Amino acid sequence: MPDVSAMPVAIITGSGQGIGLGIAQALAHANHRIVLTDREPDRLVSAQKTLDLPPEQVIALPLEVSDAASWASAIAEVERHFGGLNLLVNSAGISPRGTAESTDEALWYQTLDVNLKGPWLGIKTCLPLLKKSRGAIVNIGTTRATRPMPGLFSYICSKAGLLGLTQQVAVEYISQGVTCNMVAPGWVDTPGERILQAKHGRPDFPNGVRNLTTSEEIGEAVVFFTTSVGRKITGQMLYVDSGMHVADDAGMIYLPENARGRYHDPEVAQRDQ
């Protein structure tokens, strides 16, 4: 049995459900401490049975990412439970559906706040903890970082933000040991995945995707960036999406050109809103 109190310890945002409960348990086989957070409490009731671990090795915590009070209130808690923190994984995030001209000012604030400020308040909070440790950050961003898919608009700038922000932690700190990444998946089978492309046209996803990523082959990236090769990696995106950024789509899913509306047709991505 490994020393519990010499286990690394790691805070993975929205791992109630979906790509941070698979990175909460990719880390916890990584014998990683663990710390899930989610802003619904009865997640992490089921997220905690789900990982089934020790009392010493995890502990549960409501976190709203876009909150500094919140973010302070959990990191205290944080550092006088288990005394400090090696990895931060900001992995909460939604993707709503809009272009330029249908997105309007609320859901634009609401999908920063979620995807860009909260990782933003979440490293400002954690970096005094991280330094003392020379620890990692990985966010958790997306293919469509890089290569931009039609309505999807405010999705897609704040996970562009996202990778900028990465780079930029990762320049600011690389003297101080702590490292800054982004692990970037494709179309992942998660709960939430699920109720939004039933939403927009698509009740049978994910029927019709093929090489499909889960949610532990994610975390088990985030685990590499743990490793003492994956340590002298810092600012670079990782794509973990069998292929999609170079084949741009191209015999990997099912996306009928009449279904194609439900993403850049401002009247149909109005009306789903």
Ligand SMILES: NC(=O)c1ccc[n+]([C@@H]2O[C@H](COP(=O)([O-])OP(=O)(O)OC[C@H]3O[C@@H](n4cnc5c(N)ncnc54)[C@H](O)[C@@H]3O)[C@@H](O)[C@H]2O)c1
Contents of the next structure:
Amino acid sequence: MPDVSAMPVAIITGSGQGIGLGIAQALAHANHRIVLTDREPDRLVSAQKTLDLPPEQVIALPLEVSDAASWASAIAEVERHFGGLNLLVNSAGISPRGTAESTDEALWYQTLDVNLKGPWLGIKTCLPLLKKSRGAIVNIGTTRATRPMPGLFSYICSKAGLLGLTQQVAVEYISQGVTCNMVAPGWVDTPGERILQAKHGRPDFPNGVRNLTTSEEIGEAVVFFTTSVGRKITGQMLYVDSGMHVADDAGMIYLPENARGRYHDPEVAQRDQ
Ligand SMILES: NC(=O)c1ccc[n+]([C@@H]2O[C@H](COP(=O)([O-])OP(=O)(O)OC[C@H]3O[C@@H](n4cnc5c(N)ncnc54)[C@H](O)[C@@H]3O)[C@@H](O)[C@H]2O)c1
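Alongside the form predicted alone that was just displayed, please also present the structure of the form predicted together with the named molecule.
Next comes the full complex, and the chain you just saw is listed first.
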């Protein structure tokens, strides 16, 4: 068993479930001390059970990412408990539907507050500790930030903004040894995504969808940015999306039975030609 007190410390937002929890699992596996955070305290309890780590390797803190005071008290607690911080992962996010016309100002601000202001406040609050440790920041974006889809107006705007934020922070802190990158998932089966899909007419999701990425795989991509080669990379976006950014839905979308898998199943591809 490695010395827990020597392990780097990682804080992950939205790690009560879904991708954030998968990231926490992968980082724990890669010998990090873990700070679980979420705005839903019940999720933190079950996430801590899922991780099943020794108490000296994990703490769980309530955190509303769009609130500066919430960040300040969480990071004060991280410093008090673990004495420093090596990695910030901004994963908390919402993905409401709406077009440029149907989106109202309230939805616009809600999405931008969580998905864009949240990571900025997190970075701003964590930077004093990250500069000391010459640490890393990883933002969770989406492949849709560069390949938009109708009906995701405020979401796309927020995540495209997050890409700009990632590059800007990378440039501003490069001389201080802090790296800032983005992981861009494609389609991931998470509790949040299941609710969303059911709401929008796909109650059997993820049935019929191919090449889904798992939350743990997104976690492995985050771990990459903590490795020696990963620490040589900054201002980059790493797509982990089964090819959606080059081939649109890359055969993943919920298609009629006879059209499913046309990109990845050679037999179906030949039949459909
Ligand atoms: N699931 C996908 O297919 C997919 C694809 C691309 C990108 N993403 C991105 O991955 C991230 C996680 O998505 P997910 O599918 O795991 O979602 P999810 O809804 O399953 O989990 C998100 C977690 O974040 C927490 N959260 C939400 N708003 C918060 C806030 N304001 N403050 C603190 N915590 C908050 C929620 O309580 C929840 O536990 C998001 O940024 C999302 O945009 C997801």
